[in-house]
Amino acid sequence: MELILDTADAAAVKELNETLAITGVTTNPTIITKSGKTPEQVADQMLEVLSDDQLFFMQAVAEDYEGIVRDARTICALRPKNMYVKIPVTPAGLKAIKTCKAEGLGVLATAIYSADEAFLAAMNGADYLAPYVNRMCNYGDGVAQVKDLLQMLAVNGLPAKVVAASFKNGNQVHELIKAGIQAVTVPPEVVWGMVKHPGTQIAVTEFTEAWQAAFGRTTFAA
């Protein structure tokens, strides 16, 4: 499974990097806005803290077909490799997406509430499926959905990726893993709230005062 982070902050991306393993970073325009940095300088922090091998996606912005392509266009020219585009899956995104593969283009289908939007996406070429969990919980079962999805493409054979967004919490994320969803993105604070167990703090606390009791020292080495 690839995990992905959510965020427009080059340090926390940073700082979980050095801890976990992170497939890359997604942002969209509503986390750059609220950042106070321009997009520019979002892309240029976060290219620097990522590697190569990292995945980028970025979103296009226009709402027309012709704007769109050329949002993904620019987008997608930021790096060599591994630059994603993030295209919602509006009428005029859905057709942005089939001229993008014909190009060769990375492309996220974003801003997806149901399978059905998602599955047309695939069938457009879209590498990326980002399914909003907690936001299409709304109208219905989101978690389902997504696990709806997930059958739909494995059925018909189609190669795209599900990246699972818009959680709520870490038991949303728990339920897809589980039903073995191929990537999620996740905020900084999700994912440091599934590694921080309070028990786990507790046990290694436990672990040192014994182990301090009977030597007088807090590591193994003397």
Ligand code: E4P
Second form
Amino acid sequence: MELILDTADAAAVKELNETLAITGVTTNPTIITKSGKTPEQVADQMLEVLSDDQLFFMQAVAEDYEGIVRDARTICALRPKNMYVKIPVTPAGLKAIKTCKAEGLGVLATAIYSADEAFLAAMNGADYLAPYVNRMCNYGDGVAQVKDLLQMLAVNGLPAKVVAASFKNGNQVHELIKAGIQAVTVPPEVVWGMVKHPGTQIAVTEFTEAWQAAFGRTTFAA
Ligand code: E4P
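Complement to the form predicted on its own: the form predicted together with erythose-4-phosphate (E4P):
Next comes the full complex, and the chain you just saw is listed first.
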């Protein structure tokens, strides 16, 4: 399972990179515009904190076919490897995905609201499929649709990986990991929510206090 961070905040990525096994980072136009940085600044800062083996995803902004392909080439030229363009699965986007894959670019099909959209993008060769789990819940059961998608890809032998996106809480992430999802992209605060169970710190504090009372120090090493 690949754990990807959904953020334009390089400091948050650095911190989680030191703590957990992170596969890479996704951004989208909203995340970048909210960051107060230019896309170039976000890319520069992110590439400083990511290793060459970690993946980085930026999104095409143009809505027409030619514009999407131009954006895709620009994005994929940002680094020699492990750079992916995110392309929304509009009709123009699906056409652009075919072209980008014919050119050998890394592609993540995004803004996916149904298993069918995702499946057709996989048939066009997309490497990753990003269903917007939380937003899909406005139209039905997002988690169930993604489980359907996993089955559709498996029975048809399509190699695309599903990177479930648009999470608002750890339970949604948990359900999809249990269902065998290949990847998730999660905002740093949601990841931390999955790590920092209050009971863990209470247990650690108990251990430290007992140790201090018995041996007069708070470390194993004297
Ligand atoms: C990630 O690839 C998506 O762009 C992102 O998860 C969308 O999340 P949102 O629904 O919070 O905008």
